[in-house]
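First comes one chain, alone, set out as structure tokens in the form predicted on its own.
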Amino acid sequence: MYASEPFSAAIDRETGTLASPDNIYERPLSAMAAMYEDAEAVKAALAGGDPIIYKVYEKNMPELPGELQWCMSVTMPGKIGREYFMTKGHFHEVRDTAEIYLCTRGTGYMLMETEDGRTDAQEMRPDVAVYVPARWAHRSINTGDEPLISFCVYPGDAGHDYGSIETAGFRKRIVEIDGKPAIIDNKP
């Protein structure tokens, strides 16, 4: 099934949120807790509350090729220790398929990689696009102290395989060291 006829939904590029979005998705870090380094830090953090981590707005669209998958993903200002809020992170279960994402508002980075081990790093910033390749996972890490806001359009048909990054986590990982963002080697 495709899409019946054309439709248009604002976007608001200050707040993340979309007009009339069919689902809203909410990570707290309860559901993250593994993908933080530091697992003092997250009791810690959980210890006064769950907070949400990141939203993301979407519309329903038909999982199909030649469809547009798209949404408004927002992630949250904060840090588990020393390493900022970021979302959970995905390859596409059709790894073939690549994404693009806008940013409207705050500052990260895109962290990718490859199942071979290639790893990039993009700076996120206001009416930034950031490329994602076929067959790169990736996950938006918010540096600032504001959400990080992003129109993200993919395929219909790419799906979303979020088992990979649970398994073996990402190679990288962006702590603040000396009041800044830094790359660094995971610990396996």
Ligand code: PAN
Second form
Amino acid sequence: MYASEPFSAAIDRETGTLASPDNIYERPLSAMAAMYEDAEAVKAALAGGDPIIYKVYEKNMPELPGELQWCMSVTMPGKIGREYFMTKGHFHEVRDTAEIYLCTRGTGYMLMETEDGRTDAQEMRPDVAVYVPARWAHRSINTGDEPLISFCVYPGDAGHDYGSIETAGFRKRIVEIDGKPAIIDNKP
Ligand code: PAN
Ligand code: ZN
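Next up, can you give the form predicted together with 5-phospho-D-arabinohydroxamic acid (PAN) of this protein, since the form predicted on its own came first?
The complete assembly is shown below, putting the previous chain first.
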């Protein structure tokens, strides 16, 4: 039978995100405090409020392999210490599922890695699409001074697995050194 019906969704020109999302979730710093390298800087940022690091504007789609999940991901500009604001990052629960991110606004990187230790970072800037292959964990990092916005599409049943990223983190970090983004080892 049919799991979903045809529809369209507009993007709001002003905000650059979905005009009528079914759901918006916001990730504040407190929900990912342990992921940043500088615990003192995290503490200072939390003391001054609890900044929203990123938001996701979603459509509710059936979690079926033949369907597509799609959303707009908005990572805010800012840093915790020298480390740029970033998403938590994840593997897909169904490992053999890929994803496409089309960057529409802002600048940054898509940081990726595999379970067996390969790493990669692709630049994100408007009108550039990044292909995240199956089996690669992925995290967006905003190195600019405006929101980094991407349109994301991935298989309906992919799911999100935050487990190993929450405990061990990515092998690389992107931090500001001498006023520029630099990719460094997480645990040198
Ligand atoms: C994206 C991400 C979104 C938020 O839609 O879910 O950018 O990042 P986290 O899920 O890592 O918190 C995606 O990659 N979906 O699969
Ligand atoms: Zn994903």
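Definition used throughout: the rigid core is the maximal C-alpha set that superposes within 1.5 Å between two forms. Since the structure is predicted, the reported quantities are computational estimates derived from the model, not experimental observations. Residue numbers count along the first chain shown, from 1.
Novice: Any chance the CA of R13 moves 2 angstroms or more between the two forms, core superposed?
Specialist: Yes, shifts by 2 Å or more.
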